[in-house]
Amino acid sequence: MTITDDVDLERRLRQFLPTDVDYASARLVDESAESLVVERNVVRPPSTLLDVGVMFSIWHDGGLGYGATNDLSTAGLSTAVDDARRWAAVTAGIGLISEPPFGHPTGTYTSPVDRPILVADLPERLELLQQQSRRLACDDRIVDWAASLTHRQVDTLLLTSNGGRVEQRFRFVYPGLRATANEGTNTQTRTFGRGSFCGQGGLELLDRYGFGDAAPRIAAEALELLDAPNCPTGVMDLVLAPDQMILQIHESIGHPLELDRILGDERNYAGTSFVTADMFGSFRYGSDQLNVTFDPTVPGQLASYAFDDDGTPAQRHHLIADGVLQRPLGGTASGNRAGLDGVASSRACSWNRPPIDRMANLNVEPGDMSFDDLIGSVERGVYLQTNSSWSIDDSRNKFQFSCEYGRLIEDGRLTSTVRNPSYRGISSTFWRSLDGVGDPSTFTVMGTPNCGKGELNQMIGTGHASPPCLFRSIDVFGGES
């Protein structure tokens, strides 16, 4: 039982929702989390989080105000409502908001969980990590290593002034593995997807991603990189594994399509976008093999939900269809501002932040090529896995990304391992070079747990799924060039 089950609190929240305004809502968030780490076979002190609070939102006379508090007493709730009223009055004359864009939804959502993570008690969870830590430490050249497991429980309750009620219960799991090998001046690190193998569920998520068997491979690949040559430099074909595709999707599709960024809201903090409002419906973002969906309905993906944090029902939409840009990542409010159809993407990281335009599950849809077909169609190129660093300009256009692990592709075959592989490009030019998309058997559902955006900053999880993809004639280079 969580605080969202508190019938008396729900009654009091409803009593505080004003009825003399155009629209009002109360969004209650109850979060708990635990993070366990075994580093170099040493159990670190567990980290825990308990956080609960409520945000009131008031729309009136063209203004919008927020008031948030973790004091759930009558006095605390009253102060938060007064704050929301005051800010709604202050913003009423600005002219950015014309009318309340939201209905009064009702519904529920619960993360799919087969085996709740707390079925395994704390000693069992620690023993699992200790076992993985010992497997990582397989060689004296492994100088640093760690195994981790974080789980979060987030329960939310959204109430609106005209009887709306949305209750959602999320269960997140984030496993991690890392091995760093060193020999002389050469240091190489290999990870378990750099945190991308995460999602909603329970202990079954560890089996879904092969967590129990991954440590020996990760350690072996870190050691293998010590003896590998630097990645060659030149223009060549590029095949990206799903755990690198998620970074490519996130940075060069997700952020450029955020509508508040396009409208200029992020200009002073995280930049703008090369995308403009008049591009939707006509701009060729990629080749005709590029199909990108916004889909919060995927079972078990990190950012799945039934309603966004403004109460808009979640639906699957194509953002890019056959390479052509269709619609932005914008919630109802910014969609109304821009005169564009958006998606249910208004999200907040907690009770003390207002919802803003965010990615949720942003996925590249499968094509029709097997992995062997993708590799077999390359005469000279590289296959890259797992992002290690990224850089992209303020308009989310020019980028440069590096990966943990690479293998050469020669005459249609994977051959030797290369270290420090990197590549660069321009977003739309890069996606137009897409020439092969893996079939459904290669499609992998993952996520990014730590996307930051907004002032005050909001750290939130975004889901990404993709097959491996083939890009032609890409500028590739080695980190030691």
Given for the second form:
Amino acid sequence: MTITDDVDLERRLRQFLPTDVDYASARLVDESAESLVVERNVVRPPSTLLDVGVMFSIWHDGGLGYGATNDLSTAGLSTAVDDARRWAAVTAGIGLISEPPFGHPTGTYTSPVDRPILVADLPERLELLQQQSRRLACDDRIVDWAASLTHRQVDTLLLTSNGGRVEQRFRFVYPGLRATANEGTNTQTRTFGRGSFCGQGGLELLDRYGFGDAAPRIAAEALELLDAPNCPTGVMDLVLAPDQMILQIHESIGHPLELDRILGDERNYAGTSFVTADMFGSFRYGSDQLNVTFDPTVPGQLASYAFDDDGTPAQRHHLIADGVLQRPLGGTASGNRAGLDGVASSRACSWNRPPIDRMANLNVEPGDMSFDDLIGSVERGVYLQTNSSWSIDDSRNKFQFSCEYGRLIEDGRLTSTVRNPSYRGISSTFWRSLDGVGDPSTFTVMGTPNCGKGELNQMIGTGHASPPCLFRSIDVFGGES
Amino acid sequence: MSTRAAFDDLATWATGQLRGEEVLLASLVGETTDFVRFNHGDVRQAGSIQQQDISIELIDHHRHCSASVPFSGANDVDRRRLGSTLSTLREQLKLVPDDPYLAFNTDPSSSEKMTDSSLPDTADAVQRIRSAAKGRDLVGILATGETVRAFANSLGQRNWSSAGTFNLDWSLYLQADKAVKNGYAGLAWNDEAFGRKIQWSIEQAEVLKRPPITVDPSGYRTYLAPAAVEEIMSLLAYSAFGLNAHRTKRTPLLKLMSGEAELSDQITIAEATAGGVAPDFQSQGFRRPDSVTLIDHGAHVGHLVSPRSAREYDVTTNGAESSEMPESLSLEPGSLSSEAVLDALGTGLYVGNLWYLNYSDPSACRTTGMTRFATFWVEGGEIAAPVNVMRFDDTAYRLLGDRLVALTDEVEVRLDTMSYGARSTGSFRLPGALVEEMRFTL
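Okay, that's the form predicted on its own, but what's the structure of the form predicted in complex with its partner chain?
Complete assembly follows, chain above in first position.
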């Protein structure tokens, strides 16, 4: 039983929701998680997280306040409600959000799970990781390696002052593999998609991503990189694998389209955006092959849900259609402030942080080229896999990204491996150079487990799916070591 | 019952629940925080958060498991929750193999550090901030309240560290991405000191009104203010100073270790716990020395060593957490007068802040990142114009090595504003750095 099954607690939360205010809500989050790591063939002590707490939000007389606590006693709940009420009074007349924007939704969501993770008992889960760890350690030049498996169970219950009730039960799985090879002062690391092969579900996710077969390839590629030359420098064509595309989407489409950035809320920390409110509906963000959706309905993707954390029902929308900007990533409150239609993307990382505008599942829709067609259309270029480094300015324009593993493309064929590959560009210029999008057979559903943003800071998972994509005439370069 | 008494009581009760030779370690992380976000000088979000969590480690001979659970301070609730957790961990212990690198402090060393503070009423502070901003475009966050870190074990050790702090981190925006960033943090609010900080921001913003210039990608003589140096040190902190990163060849300082590259003899870096806000104990009960020198006049001389690494590599721990990241990093000052920075720069870039640093070639300690907030073109020792954001791509061996001209003679104490999960107790003590050439690429 989880806390959302606790009828008595729900009754008490309802009792504490004030009825003498314009609008109030209680958002309960109950999380349990287990992290298993086998590092250099040694089992690290299993780590369990149990976390539960509630945030009350009160809108009244043009003010908005929050009170959050993990003390679920009568005294604890009472203090949290008093805090929310006090802050609503303090901010009346000086707040940017004065109207309660929500209705009183009802509904449920449950992650699709074929085989619950706990069907495999702890010794079985550890043995799986020990097997992978042993397979990573295939050569003396592999100096560091690890296999990991985290699973999280997050149940949320949103109650509103006029009878709203949204219950959502999420089950997340995060497998990981890493091999670091070294020779002298040359160190190269290869990973299992740098944590991006994650999602909602159970043990079936491990099969979906080929977790059980990946270790030998990852170790072999780390070793291969030791002997590979540095990536060449120059302007050339670039094909990005899905596990690099997700980073490219996240940083140069997702963050710039966040409405709270556009409204300025994030300027002191996460940054602003080169996108302005007047661009929606007309700005050419990319070539006409670029189609980007906000899609919380993809089964098993990391950020699928039925309602955001303000209770707005979640629906699929095109944010960019045929290269033209359509909608921002903003929840109801931000949409009202900006006078724009947003999406259900007001999300909080847990009970102790208020919702802000976030990405959820943000996907590049497939095109019509096979992988071989993409490579075959390049005379001179590189094919890059798996992000290793990312940096972009606070307006989300000038970026520089690096990948773990690269291969040259020469006369339409993949040839030799190159190490330390990087590329740089400017967001919309880059997306306008998009000249090929992989077909549905190449479309890969993944996620970014740790997206940081907000003051107070919040870390949250976002889903991304993409085929491989081809970009023309990009500034590519290699390393020094 | 106070939080401290409740934690002590729970640890004593839990010790009584142990069986045989079991050992229990418990770490408390707690805070009571008022937070207020500002945008355009008004309030975006405001609220209060009370959170306390205990991390438990149950050890039986060479096996151990851990769990983190909420701590309410209510005796019956916490005992019930902890008792259940101990039962679960006890069952797990039967299923896990021995850990050859298990290490915990068996020589109890209790301590307490309670920092006196005089925090402002947060609602009053909101009015003062809005009043001082005088309708300007101020964006940022105020966080106030008490943070607690505590440790207890079944061997009788008790450690307590608490401090009430406020941290106002703000930017004053002129237009688009043209802004001045500043902060005011401490233990007691002083209207005069705050007024001076705001006034400095207002005066700097005046300079930003000049037409900005775009400089071509190239190498430029550059002054990095302490906030910019903090970004470089923050990146290095992730993996440059831990023993595990060195032994597994993942440190970006690999070439320093091998002698293929050098840092300037002006560079002395230490984990200076005595001068910071972070506790002087860690999660396995080991105490931290006042200071651990990591780089001494350019030479690598020490690591941060967690108990686990100490056992694995047969050395002595110096109280680092498992991440082996500095929490109170100090870079020794130099001889450049902080008053004469512009004169010493002559012609070049004054970089107030850097942003979003990451490695472009880790083995070469080559990093990339952006300028952000107030960055100026300086000519003849005078600020000439604000500069549009620029990307740099350069190695620490140049910026803190053969291209380092001087460090300023004053250090700035910077309290970490990070609050992922909980408010950070990290801090930095940093000078500014004058660099002969910094490579800008985009």
